[in-house]
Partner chain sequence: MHPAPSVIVFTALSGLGFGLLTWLGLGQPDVLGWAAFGMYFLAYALAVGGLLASAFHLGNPKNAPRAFSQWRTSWLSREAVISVAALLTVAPFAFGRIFLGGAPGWLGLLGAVLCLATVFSTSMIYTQLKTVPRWSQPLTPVLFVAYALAGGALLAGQSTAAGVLLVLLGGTQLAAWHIGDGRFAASGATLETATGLGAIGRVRLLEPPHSGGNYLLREMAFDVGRKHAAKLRVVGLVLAVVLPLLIVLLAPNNLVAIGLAVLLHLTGVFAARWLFFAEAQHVVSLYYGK
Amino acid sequence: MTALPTKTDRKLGLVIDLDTCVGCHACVINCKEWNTSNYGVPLSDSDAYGAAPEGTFLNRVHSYEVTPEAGPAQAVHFPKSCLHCDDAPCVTVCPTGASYKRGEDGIVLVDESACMGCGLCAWACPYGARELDALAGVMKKCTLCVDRIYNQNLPEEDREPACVRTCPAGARHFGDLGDPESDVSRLVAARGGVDLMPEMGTRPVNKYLPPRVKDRMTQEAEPLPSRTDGPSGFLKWLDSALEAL
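Show me the one chain in the form predicted alone?
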């Protein structure tokens, strides 16, 4: 079994704004492309254009309709990926030591050369954030694009996870959540960021910003103008012109 570090130098992670996410799946597509082309074994697909397509994705977006206690019903788009937990059960359950949490930045990774695809980490993860790549026979998960964020060959603005870089709505934020003065920590404090399923005791690093309650109509909408008196203005001229034809 793999031991977890007692502490990490940093806590790199994501802050996801559920109020801003529009469910466009751009993060899903760019994550798939980057992680198929770069780090680790490519993410496989099976019967991609057939009747029953299957594939390996490290990031998924689920959409729900919710009705708050105050306010009208609203759609909430919920991105889900590895949360890089401080007390990651996927790490401690791994029988080969393939799953591990890095002490320098807190990122949870899989040594694919040591993974035997037993699936225990997927069973232990309460968030369903691990997937078995059926073709490669190894477990796959979000790496926070570790091959991007430390890549000195990339422009500085590109040294962030692919999902963050591609989000058109600015709903995803990346940074050090172990630093209370970082932009992401300030954002969490300002918006009341929350842990996903805190009752599981995993202490996830990633945070979610809850959707704001939408405004309710305070006045009844004005009724449409009656057509009993006939049209007026341009419509009246148009009506008379058509009658003259």
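The form predicted in complex with the partner chain is what I want next, because the block you gave corresponds to the form predicted alone; please supply it.
Here you get just the chain by itself.
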């Protein structure tokens, strides 16, 4: 049934640190790589070597420019995949029951064998987290790597999402956001993690850590006092510094 669980035992999700993400697309491609040959049908690419190549991705990285009132413009690299919302509208709109949110861990999944490819769930998602695969005709979305995080065939340390494991900058964190004591929850609290488009009422599980305040050095650093006066002054200072050794 596509009703949402009233409560999930855990809220597994990602925390993405926009202060650290360098926009390298590693998570994009490793996600593609893992998911094309694991959960569900492959993530296809049409016109792959042609004039208009276009394929299915579960995670994409946008780049934005943010211009503050004062100070230079900033660039922010912004990865985005399914946020595994608590109030996931993509689930309730689904006519076939293919879309569902799991009671045990809150992961939002598509049962591809039940999906009719109507696309309504993608319409319902504010974040562009669902893509209908052009070749297979079924809805694809981030699975939170459900086939990795519990996988007994993987060493324990590898039971985390592919995008998290691969991120060179360590900008992606995975954990239980329902547990206030978890590492990810503490990180969100410490860094003021935010929801994307809260006005959509989706109550996302994934959180974004905003970039730290930038370009403050000129205000903060005290200019160096002049200790020396020209080359001879400097050499005199140096002499006394060596004397002190």
